[in-house]
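Here you get one chain, nothing else, as structure tokens; it is the form predicted alone.
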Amino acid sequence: MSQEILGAERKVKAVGGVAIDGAPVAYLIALAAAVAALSFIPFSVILAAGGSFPLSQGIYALVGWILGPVAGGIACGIGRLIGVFVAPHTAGPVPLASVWGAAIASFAAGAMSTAREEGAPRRDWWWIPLSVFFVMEWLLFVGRAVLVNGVSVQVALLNTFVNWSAILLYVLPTRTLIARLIGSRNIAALAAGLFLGTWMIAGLSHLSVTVILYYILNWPPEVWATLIPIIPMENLFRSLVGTVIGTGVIAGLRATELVRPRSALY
């Protein structure tokens, strides 16, 4: 005897145990693990406060592409936060500076996802006052150069050519060109998101930091002339890093079946 079965057609769905924000939380152990490990390794030296920039930089962008924005922003934050006290020769001049750089970086990347699963959060407009505030960050540190310790508009401007190139990639729609590429199954353009995406997150990230820097540190208008070639190159590095590592680490994460957090962009 046959019974028809009635009702709404029900979706089996795998799960990995306990999750932030759509994220399983053994993949926010892992990678704030990856950010505290990356710590170790500096970089570059910061010639206008002292200390070194840490290598795991390049990859703050690809954590909030991977976990999403929120469980992205708490991954770095809490890896860097680690970072600063097992390897302070990379924490800063004002080491809770940089936990915040890496936190809004991560935090940024994640917001670029439009994905809309079933029971996720409408996410498309958090761009939005995110960018409202990298601009509002980028008056008030070219602002004080200018206004208040006389650098020339134009050394200001190429002074923070990273920082504005960043802010223009975010608000304009290659935010969503870039998104659509690190979605890409081609490896080229994967890896070309990933190069754009990381360049522009780090300069967002470096913008957010430095701003705080100065306004505490206060650096003479001399340093700002000496970074224009520097701050370019440095970014340049992180984009790389970004690139080779993130290429590796999405492929790896399509090729399992491991479960996809829910705002991930890959």
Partner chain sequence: MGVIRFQRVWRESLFTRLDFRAKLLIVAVISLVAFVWESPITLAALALTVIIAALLSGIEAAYLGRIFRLMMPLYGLLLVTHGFWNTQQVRVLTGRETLTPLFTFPSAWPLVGGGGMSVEGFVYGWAVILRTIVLILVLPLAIFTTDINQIMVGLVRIGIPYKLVFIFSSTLRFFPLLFGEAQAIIEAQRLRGLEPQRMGPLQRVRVYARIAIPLILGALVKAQQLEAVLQARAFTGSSARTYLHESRLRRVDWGVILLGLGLFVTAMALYVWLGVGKFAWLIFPSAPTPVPHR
The other form holds:
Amino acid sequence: MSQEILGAERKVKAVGGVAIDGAPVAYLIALAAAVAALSFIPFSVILAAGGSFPLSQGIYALVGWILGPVAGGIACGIGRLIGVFVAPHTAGPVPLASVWGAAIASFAAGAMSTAREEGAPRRDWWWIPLSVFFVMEWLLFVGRAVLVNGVSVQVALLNTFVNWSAILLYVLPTRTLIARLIGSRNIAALAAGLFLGTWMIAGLSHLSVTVILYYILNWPPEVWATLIPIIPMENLFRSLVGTVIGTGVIAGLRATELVRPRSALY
Amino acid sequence: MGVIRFQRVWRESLFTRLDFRAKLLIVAVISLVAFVWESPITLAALALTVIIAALLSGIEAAYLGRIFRLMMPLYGLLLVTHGFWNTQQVRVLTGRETLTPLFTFPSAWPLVGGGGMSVEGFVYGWAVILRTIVLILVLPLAIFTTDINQIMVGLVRIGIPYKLVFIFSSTLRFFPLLFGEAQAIIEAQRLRGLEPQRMGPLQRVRVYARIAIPLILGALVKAQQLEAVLQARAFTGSSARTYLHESRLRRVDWGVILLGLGLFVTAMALYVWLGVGKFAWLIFPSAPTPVPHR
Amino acid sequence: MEPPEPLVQFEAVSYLYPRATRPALRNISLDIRRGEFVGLIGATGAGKTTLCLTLNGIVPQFYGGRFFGRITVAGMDTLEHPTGMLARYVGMVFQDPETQLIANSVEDEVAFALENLQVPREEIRARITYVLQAVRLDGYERKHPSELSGGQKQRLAIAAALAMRPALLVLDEPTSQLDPVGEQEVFAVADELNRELGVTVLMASHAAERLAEYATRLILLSAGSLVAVGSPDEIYPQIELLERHHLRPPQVARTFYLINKAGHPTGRLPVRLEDGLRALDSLCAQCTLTPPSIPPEPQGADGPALVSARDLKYTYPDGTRALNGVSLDIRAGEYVVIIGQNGAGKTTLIKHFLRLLEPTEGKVLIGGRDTREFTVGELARRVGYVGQNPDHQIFNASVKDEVSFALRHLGYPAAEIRARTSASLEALGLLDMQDMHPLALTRGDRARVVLAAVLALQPEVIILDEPTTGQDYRGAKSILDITRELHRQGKTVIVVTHHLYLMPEYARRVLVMGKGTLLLDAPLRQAYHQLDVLGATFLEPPQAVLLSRYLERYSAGELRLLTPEEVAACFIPGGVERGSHQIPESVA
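Switching from the form predicted alone: structure of the form predicted together with the partner chain?
What follows is the whole complex; the chain from before opens it.
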């Protein structure tokens, strides 16, 4: 086996195939198809009123962490779009809103990347406009509730706990902490990062969808109160699902020789 | 388990003959109008039109039925919540101080005593339901009547980069495969004696959520193979390519586009000047002056 | 006449994947001339796929890594020309029929590459017609890929490559996922393209008998190095060389190798069946036939039935009748193999044993009890299942966790979980891999992990669905060797496979399925000689069986031989001793 290599070494231009923002197109297709397939698989949270959410909601953030913001957003958006057509019953009252929720989740997750690898574009400022955007969404949401529909401030705050806690996690340096945890080789740290990260991203996605639904469906103040315990419980389960899937997938990716997308966080 | 695919309507009709771009415009117009209108009357007319169009185009009644069945709980919830509690908003919309009671619980009843539904809230609930029906059904009307290749060419012609359109069509091609794999993975868990349905929520997370792991990792391994396939087929992602299928806007397409735009402008004009499509239009006439809501 | 310029030239090519320490290809120098049909052989991991991918520049242009030496295809250096340009000269067909079809209809599949190359629409139309005829898929233009059989899918992939009018068609194990019908279709099409249209073909494959038939030249790779190059008539007779590199020769060649070794020089070893038959004629003219004494059929286990089907019928929701009245009993301790073409009902049948499907009519009993009465957990403790793709069955990040996964969630006490896990790991030789991630293992090892996880539940019956598909000879044998060990320990083993030649050493009883019915239920020796029944479900018996049938012209009665060893024994007084029954397992 100690046979010498005879040929002269050549300079290899690794062009890496057709890519979107550094992520090979085939990876986008694969993960979009995974999102679409998981749209069919419900995870039921047996609670009084809580129904179930499709498992796909547990991976939007993960897709962003694997592919980066642009490619992740596109993959989740397209995957969800197809899920909406083929499984309209999972789409909620306004199908395109759930597509938007998937795309923005993955985009926000991918934008956490602090990667400074050669060739990777600098992204360490993207969180700022995104944060402003999420805060504005929250103000629009809570503003309409309190000012137009007469929801009490206290109820509005309790009801949107998942949303504003997510915004806080995103705005504060916890965002970079979570990104570092997800990059960690320590499995406990990785799991913690995935849990917090999924909580945060799912909370932001929930906000982005709910604000649209609210302006269309305009549910009355009493509903705000009844949803107070349900929303965090669902988000908790979304985060647990995201943690279990994320640890498994990231451990697997690290164990294989798959070409790593440029903006990947793991 | 059958192969899941886009339902494809083969019956020849105006819908199948129209160019995808014309259909998209109609979808956009209908969605926007449904978003603006609050009148249960105009929304009902619109929803009925969409349903009839869907049936005429050949979309199976069973498909529509399935959607309605699945949406039923939400519709019930909307009616109840709006009927009982939507007071403030409908007061504003109707310009009335007091609402018409639909029924009232006897005050002796515990908890709900004295409460009740208002006619206005109940009707508003209907308006919201009709709006969601329009929004849910209008897209399949355009998509299911169009061959996927026509959709692709149409999207490229609108100016969407081919790369994105390609991702869309390939995802459509591959997701049934992954769905089949997901089924096999769920079966594999079952064959190890695991029954997530019977587990408590936390254990269920630890077992059931795992089905996504082999699914995603397998998808990424496939992606690497797919990448080799794409390169071997000279795929560049560039929009500079030829197409086997043509997409041409014919006279009828232009006609539909102009008609769509015309209807949109008319609907908006009637809404703003005459209040057609506002919540109180025709049914709650006592409103002294309609209070602008949006 | 001056030999034409080679189409492909490798000059001292070596390649390392990124982060790899060992080269995947090492000092390959090689020419491929126009018009050749080159077979590429080598065990899994020998570098066949990598070599194929170098030809259109995907290695190293997509993967990166370190590249040494030089490859030219039609005069173009593969490092200096983009893959998109090389694609016009090198058509590629890959192993997995599913991932290489990317369009939503047959005609769009063919058109895809041409559209990318900006070929005008009329020209695309013309080429679609032409290439679909060439692979005999005309009339399928509007079909969706999911409506095609495995063989049709691979032929479509060939058509899609062919549409670019490549000078070279590279096929990387195109038949390893197919049933024998599909395999035959693909080889026939490749052969036609090569002979009638002059397309140069490079095909990596484990199908030795077919390569002997079709290839004009073979390239033997091992651990990234070129070991031998020559015609099938030169390579396949080198039995010891092949075995050293974990390859399987055609059974004809092995048979005559054994005959030669026993002192009957037959001249050049035949590698194709018809040559073998001719060689038998001349051999029988020289010496007398001494049929080996066939050991009596082992008594079938006679305990009570463990797995039974009673007039089992099943119709899929879409109306397809998949099983049409199947009745059978499998007794405790049997080793049964189920064979038949794709769509014959094999998988539907075993899904009933696992209660993944419930009978439309009739019933299935496990240990005398209707499967409908079992809970999922109970059934899993009695019937274990290893599916075709191990990767669908791996949920955990370490081998040990995977093996203990079900135990942990089924409420076993900690001590028992530990005991069963380590027993299972040990039985499958996985102890020193227990902390590794399953995906860091080879495919064969991953299959063993799944088997270990299934065994941890200590089922009485173990069902393996196509465990040998997609495996090379060594991988297939290593899984089957484990099943033999389990069978010795008293487990009931049921294997579904297309690889008939592998099974004589293992299985005792054969169920032949065709069109949803049980065509034949017989001891293996009997079943393999029912050529009409096998033919009815599009199966070909191993070459040794055909040689045995031919030999019957020269013998008094039926021979019913199954393996090259048994056929060779006819010419060896005293017979071949049992020990040499198997090809020696070399250092695995």
